[in-house]
Amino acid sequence: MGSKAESVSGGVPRFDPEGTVAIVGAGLAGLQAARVLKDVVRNVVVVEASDCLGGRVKQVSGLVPWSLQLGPEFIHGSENSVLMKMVDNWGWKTRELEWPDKYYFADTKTSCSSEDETKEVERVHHFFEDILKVEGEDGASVKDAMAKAGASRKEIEIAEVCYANDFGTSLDKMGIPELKREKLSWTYGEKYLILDRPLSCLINNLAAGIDVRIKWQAKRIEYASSIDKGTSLVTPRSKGIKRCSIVNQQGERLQCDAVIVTVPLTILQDGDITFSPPLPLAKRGAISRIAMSTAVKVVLVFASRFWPESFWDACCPYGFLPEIWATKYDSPRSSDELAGRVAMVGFVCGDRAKRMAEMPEDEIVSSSLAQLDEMFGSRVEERPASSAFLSYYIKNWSEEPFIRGAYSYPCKAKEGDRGLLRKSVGSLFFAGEATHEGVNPCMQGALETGQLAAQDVLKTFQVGGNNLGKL
């Protein structure tokens, strides 16, 4: 396969003549994927253009005495979840946190708890817990909605900082149909969970045992557009072809008989891979209206803490920073000289988000401090954040090579276009968060996204026996 792609699982992966499954992308999706093939189809590979596995779930090391995450970092929801499933079977452990904690009013420099939410905040919740009976066709925004429910200018802001930016993009660009799909297919109740470990180790248990190449940039997927439901996997050896080949940015090129494409929304949207022959006109238009905007994480490292104990997490209506956090764990990871070491995150999506990627760093740093001045200081400490600030570390999620965003969200789409993202064509399959039809973005909506894409492989094929006993 050449010098520069490299095999995670340690030695080159064998491409078997017979039976090949390859997944276009290693993020949860992929591996989730691949983890229900491995056991039935005689070989599953996993092409990575990254050089690391896991996708969006990416943490970085070295700043406080344990790893911090620039990606997905709660566990939204602990029913009906093959996450949580996971994770109990491994015997790790979640601890429930309450959202939102507090509500900061930047620009009357007052806050709230949830216990005793103002009136604003109440209606603005009432409304998104009431969003089954809202009125909006295709094309109809939130934003405009509440508009035209009477909404004043503060509850539109903190709906853009509760909820939009939760969701990952701005007010205006949420569609009203998808958000109620979204309502509708939620089943796995309100809990916010930390997990008492790194998502990292997530990654590395889903991918034990599976051949991923890294630095393998999926170019061109060749592919049979038509395949009758209950043939055979492998093409009879007379005909001594293969259904698929990919082609990476080498030129390399990996035959195999059907591919599972998991790669981000953006990835497709901006022609990155080429199909042959071209994927279906329904189906480019779907992702061309399915929307997924980007985020910023801005991450705070202190000497010590100088926020009361109990708190956690803040949204913060007119704040530069629309929702801090600051988690912690029991068992510190690290060496003894970060040790004391606390952080604070700032979360911020959608148009917020890319007005922040145009500033230089040192501005984002003096506002991030000016408002956490501004909601913890004291007559004895007046700059608290400024005067333990240590260091900080931004990732911009628009500038991840391979991903270039942070998630779906509830856009403007038509009904029906993650279906036919999702939709198979002959022997290409697709997976990832944008295809889950219940737009459901979270870690658990991935991998239930890859898990469906292994069945339609099995379900198309025949595949050694009772396949999806095994699933």
Ligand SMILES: Cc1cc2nc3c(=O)[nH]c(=O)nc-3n(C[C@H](O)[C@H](O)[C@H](O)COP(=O)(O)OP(=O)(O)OC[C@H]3O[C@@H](n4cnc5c(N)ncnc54)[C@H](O)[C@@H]3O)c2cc1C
The other form holds:
Amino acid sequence: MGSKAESVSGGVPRFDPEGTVAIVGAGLAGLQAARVLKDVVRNVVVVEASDCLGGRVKQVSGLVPWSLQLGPEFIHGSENSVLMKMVDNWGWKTRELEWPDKYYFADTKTSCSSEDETKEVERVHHFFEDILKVEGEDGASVKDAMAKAGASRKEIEIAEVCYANDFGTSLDKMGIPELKREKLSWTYGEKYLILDRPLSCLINNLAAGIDVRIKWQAKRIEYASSIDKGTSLVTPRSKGIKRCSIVNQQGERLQCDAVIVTVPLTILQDGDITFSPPLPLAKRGAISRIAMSTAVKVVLVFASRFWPESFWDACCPYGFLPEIWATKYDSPRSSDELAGRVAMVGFVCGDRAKRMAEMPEDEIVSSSLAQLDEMFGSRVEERPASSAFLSYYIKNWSEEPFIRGAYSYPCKAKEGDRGLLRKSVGSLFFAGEATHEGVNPCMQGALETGQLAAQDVLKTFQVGGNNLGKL
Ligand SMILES: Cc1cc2nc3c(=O)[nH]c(=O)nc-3n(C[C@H](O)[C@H](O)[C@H](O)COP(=O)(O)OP(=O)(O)OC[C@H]3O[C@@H](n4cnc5c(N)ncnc54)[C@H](O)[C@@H]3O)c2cc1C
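Could you switch over to the form predicted together with the ligand, since the one displayed so far is the form predicted on its own?
Below is the whole assembly, all chains and molecules, this chain first.
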């Protein structure tokens, strides 16, 4: 990565006296905040530590005829969703998928579909569907609650691979109260959708016309810890300098009137950014209690498909890969060279991902192929995955330098912690998926937090109404 900051669009930001809002982080939350603010506030500048936009929205191309998503891939829910509103407005299409579609029990080498679920699978789904009836104070884990409700070891393993893995952690780290809040706040419906194009298109559309500086890592943020009611966004001239300033890794200073911080929770926890004055104790407490774990995506590329055409995904109790899915796009773009190639993705989160990250890559690949051979092998072709295997790509999210994990999960944080994380302090505002008080972790949740932070800025400084109708 080069060291010099670069401007992706719009050239060098203008520091005129008409108000500047700086946004730290060019992921979904940061870009959405910028989008909401840009027509109301004269100068909106997004600074991004890495060399690209999108944050956790990342893809790799050149493996199969379409881009493979390394971060988010699925749209969770189609109702009341700012994301789906955008998708519809842009005329993009989605396809609905069944989740989970199949179960493969690696201990007994048996499988079942979602229509012929075993009693154990059914009981696990009922437990999560009826989570509001489960008792559990702050600090109570889902694993304890399942054990208390009489779940067998097998049921707990099914829940680990179906639910905990999806939430990005393990059952012993998931807290009952946050899981209940998530259930109550989830208004998006249960559809599981895939977009008809790579999610980079979403990032490109969000970033259009926004002034973003890449390779610009915020290291220190100076801000005003209190703001008088009715204060103008523009720092009074009598103060001589702007009320906020952000210093980057090279000591460059960006002066502004308000700052929205959208960096991942890990970045705040690791103290990458120092704040002056220091953040309030209550917020620091919330930062330490909310939890984010990690994920590994194992992409395996094959010369041809060896799974049935109707196969889409499977949760795999006792499997090396807890969840796998075939990537499918209706209209693959590009190149003759890649024509016919297909990919299977293994998704591993939480402690399993941490253990996997310690393994040599060739061992990850051989264990993954062995699982697929067992799942799809037949008398005619015993090792179909190994035979068709061409290459792999492993994405370990804990190694992503400015993200260092996957996403926050319903953890054992105290009630109100997410609100404390989100709460503004004077001219300093917060957004990003972990600040969502209801749901985590999803793309529309991250977008909503960016939108809310932008709205808070406009309200705090009473800047010409808000701009939220514009989506
Ligand atoms: C493996 C994986 C799978 C997922 N699957 C799904 C899915 O299927 N569906 C779904 O809806 N969601 C999914 N998610 C969650 C979704 O991706 C996130 O909720 C969302 O993208 C978070 O956006 P954000 O803006 O809050 O954070 P980010 O995207 O992390 O943006 C924060 C930005 O801040 C930057 N930054 C960090 N430090 C600094 C600094 N000091 N200075 C400047 N910039 C800095 C980072 O580089 C980053 O670009 C998945 C996430 C992962 C990782």
